[in-house]
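What follows is one chain in structure tokens, specifically the form predicted on its own.
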Amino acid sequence: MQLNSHNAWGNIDLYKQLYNDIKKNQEAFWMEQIKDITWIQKPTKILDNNTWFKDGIASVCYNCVDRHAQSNQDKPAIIWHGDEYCERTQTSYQDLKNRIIQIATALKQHDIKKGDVVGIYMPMLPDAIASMLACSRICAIHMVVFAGFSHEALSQRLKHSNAKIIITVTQQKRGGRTINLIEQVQKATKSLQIPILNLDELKTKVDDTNDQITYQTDQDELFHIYTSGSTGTPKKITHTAIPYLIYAATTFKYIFDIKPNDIYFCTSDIGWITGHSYITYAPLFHGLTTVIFSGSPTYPEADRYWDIIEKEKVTIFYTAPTAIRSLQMFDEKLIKQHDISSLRILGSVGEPLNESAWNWMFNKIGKQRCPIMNTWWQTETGGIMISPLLNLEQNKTRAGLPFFGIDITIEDQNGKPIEEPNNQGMLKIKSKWPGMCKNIQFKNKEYSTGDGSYYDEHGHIKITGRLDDVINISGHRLGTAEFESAINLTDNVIESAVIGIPHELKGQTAFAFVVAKQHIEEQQTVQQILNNTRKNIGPIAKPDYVLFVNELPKNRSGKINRKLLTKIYKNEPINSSDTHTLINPDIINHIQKKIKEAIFCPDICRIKANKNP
């Protein structure tokens, strides 16, 4: 068998035929992978201690433009849309290349060089990709930073990294408030004093004369990006240029079975790994066009991503899962008036994806003809894990397989592996892969996700959610994304967050913080919860409490802060760094306002004065 079978995402038997085969030679595999680069020095070995690809030579960013930009010149790149419908534009692989080269002219005028870190803090633009690639052709570093963070986000970021410029624009526009960056930035880069190049103000002339690419090793690092630390302090991790891009495109390749003609439209934000790896590298690498968006879903009207899909004519559309359950509280005729029908594959990527939303989405989006990739993956592994099966039947499971070679177990507090289904434990790895980053934890030959997960009858892999976010109940350790997963089935319930609090009798009960369609009647609509999450779960596992919200704090990337949700409980102060990376930091004045309306469940009455959650 080929070890570069493309179908074989699609069908089981090839699948498991084709993983066990690679498992026994893992390098074979990856030595075919590598014909898809464009080498300046082919590399000999695919694995030499713990180094991938240790003697290749290649250019990230020659890969995913300028050989495009060679053979198809026209072609487009990156198609945008803005905050209102009449925005669009279009980038082809040539003007890519272009602004590529005059960005790259003005940073190596500042004295950028290779190794340098250059901070990037931008909005969802062309630009925001053509930096990102500025960087990588001249060997420098690249760091972005979401666009809606403080500017004391943004400067502890741009300090602990040791940034020698940052790279901006003068302002963004989203949901119809245009907000200044530039003023941000200024504020951010005061004390550190690092020179601003603003691209709005970028008179550089493109000279391909004296245009010369810095070619990478497997050592060389293409970026640092920030993800969420176990102490609350932002965690830098470092991910390596070539074998990154393999994994990344390698990835991309199989898993969404990628075609020359395909519209790909990822809605994350460059300033999450998932617009590093699956909006600007392994798309672009592949010489697809990707569409990018920088307005919000819900403005002026909630049909933006389904307007997109139509005038661009999208075949695969990757999205998050707070996406869809927020778009489910509207109309369904704002799908209908739109033609979706291009679409091919849907995927979804961030917390798991519950039921409700699934169903939605594979009935209302994709016509119950378009798989769902619903993939798990983490900022440390630069690409995608765990994903489903092209096939349709397989995809229903909504659980996933491990991606070729990827030796994945599932073990018990004690560390021992757990092979009986819907029995959860900690996910581990317990091999190496080319897209894991360079300071990854591997301690007794595995690294440890911090997930839970579980096999299902079908012996697929289901992942539950963060076990730090778990809710000690009379000894049993329930994981909050089981408790959400339960309470979204519930009829007119959109989306929910559970945090843990403490209860005198069993250690801890749970509150949930319910987000639900308007109009319903509340008490109704609690007796529902606690039926599903008796049935689904438990008779253990019942919220004690169900507060009615009509939004949850997220940040940009989808993830539900409940941290700050327990802050909230606690009626602890709220400063401006728990809620600078909010999407939305107006609904914690609402959730505070409403936190004494939560109804006490065992009686499913109001709570009283006198009795405070």
Ligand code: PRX
Given for the second form:
Amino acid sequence: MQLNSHNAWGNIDLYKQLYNDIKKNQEAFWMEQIKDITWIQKPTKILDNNTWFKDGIASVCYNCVDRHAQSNQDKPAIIWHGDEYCERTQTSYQDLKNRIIQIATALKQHDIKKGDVVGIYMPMLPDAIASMLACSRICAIHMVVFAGFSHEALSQRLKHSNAKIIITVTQQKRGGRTINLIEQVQKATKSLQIPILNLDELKTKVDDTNDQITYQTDQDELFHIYTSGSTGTPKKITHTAIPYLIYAATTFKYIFDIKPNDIYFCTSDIGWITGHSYITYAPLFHGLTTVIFSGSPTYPEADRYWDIIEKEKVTIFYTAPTAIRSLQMFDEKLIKQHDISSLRILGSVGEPLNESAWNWMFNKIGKQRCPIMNTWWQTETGGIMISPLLNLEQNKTRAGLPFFGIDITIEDQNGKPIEEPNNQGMLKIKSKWPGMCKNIQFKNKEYSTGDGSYYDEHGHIKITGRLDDVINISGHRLGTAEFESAINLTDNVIESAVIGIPHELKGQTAFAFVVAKQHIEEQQTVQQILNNTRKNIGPIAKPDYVLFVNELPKNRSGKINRKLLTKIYKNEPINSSDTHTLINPDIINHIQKKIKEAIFCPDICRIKANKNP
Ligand code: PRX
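How about the form predicted together with the named molecule, since we already have the form predicted on its own?
Once more the chain from above appears, this time first in line as the rest of the complex follows.
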């Protein structure tokens, strides 16, 4: 099987032929792909039960940095843009290697060894990437926490993951504001007593004798990352080193059709899985230049992305629907004043890309020349699972196809596969793939993604969004239960139920139904609720709506029926199958009435919690 041509992801007939061939013999495909890696010891086996590339030995850091520093030392690995137009740095592969060795040396001086967990709480600086790679160099496991999370959220994750040290910097500058990060870290670590490594103060001297790569084998872990599931506490996802890297790198190679001189700009953050797979590991593995930005897309003007694309001659631009929606409302002149004709391919990830955002991106950014790779994947999957083809005509259908080796099925509630078009079911994955997290759960030989999807009339896949109790706010995954735990900490609040509702800019937002003690000052309680979600989760977790109700709909075992609340909110007809398990079906009328009143008389019911605390 020869897959040298990147056409593989561009031509529907070739794609189909390859997909079917690879389905029959996945091992041959991966055997070919692992030639891109520099091995210490090449694996003899591709998949052995759940283990990929057993007996293979290599270094993630060597593959992402050292080998490029050897062959192309001055090539920029990272180009960074800061909060102001003039802030820019360029880090060559050799510079990056030096900094990694320095950080790795400091970690070793703190007695960090193979298998230890290292917390990272950093803005989008080159040092954030260097920190991750420094961990991988010594086989420590990084655990990055998004720097927008509160110190409580950071503390919870450090404790749960048993982190031995935390890496940070003094401050973060974003949107004209300065945020004191070290203070947050000091608060977070107060009761944990773990050392803080502030990279702004790093003076560790390095010479090559201090440096030693610790190689990784099939089961060694590269990182832990917390995401939201359907419980009140964040869910830890563990990724392997080598198999994960191979999956991220291979999907990147085909889906973005990368060329050695590509300048690649992804607007995500290392706090999320996209920042791991497609800002750090895959681009550097292939020796590309990865552009990062630590500012706000709208500060000082809403042209920051277009300015960076013009200045760096970016060829591939990977962003999120929420960013597109927030930029769509600004004057088109902000785009037109920049020459963004270097762009070749656009990408989107994190949430459904609505039609208006797709059109705007296609027409205004890609000037009808660039395909939009609307990639579907998850923290659990490690890399892209479904994407449209690169071919412009195919791309216009806006639907995706599974990556090579990925076997998907869409099933109804009874687990029966749905084959006819336009009929929604749950997206499930039947195959195993190298990027799957170590703690993935297969039930009946299938992994349930939690997402709704359907086949279009060509048999391509459209994703509709989560079917479980996870909300996707501006591409950030948050569990309804996490909101509820934070809201329930509020004095006077007895209990709460949170649902996700559509939001013009954020995609979805949180709507909280709250049962409070009688005769309370409602507006004051709303403020306290907002304080609690901000304090316990972070500013991104702000419910836009708070509605006080007398009671929540619960079934006989006491479980809150959030699907019913969603139906009530949407004003959909309620039938007996929705109500027969309820303890108190009368509550439906009450909530329906409350919502109507609130929508028509917002002053009275204070439904909108849009005053910042
Ligand atoms: O609901 C899907 C949505 O984001 C969820 C995964 O979130 P997370 O683990 O934070 O990873 C985000 C970055 C990979 C999915 O279950 N999602 C992701 N990409 C898309 C999407 N929904 C629709 N279209 C997408 N392209």
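Residue numbers count along the first chain shown, from 1. Remember, predicted model here, so these are calculated numbers, not experimental data.
Item checked: Hinge between rigid parts between these two forms (choose from 532, 448, 467, 263) -> Looking at the options, the one at the hinge is 467.
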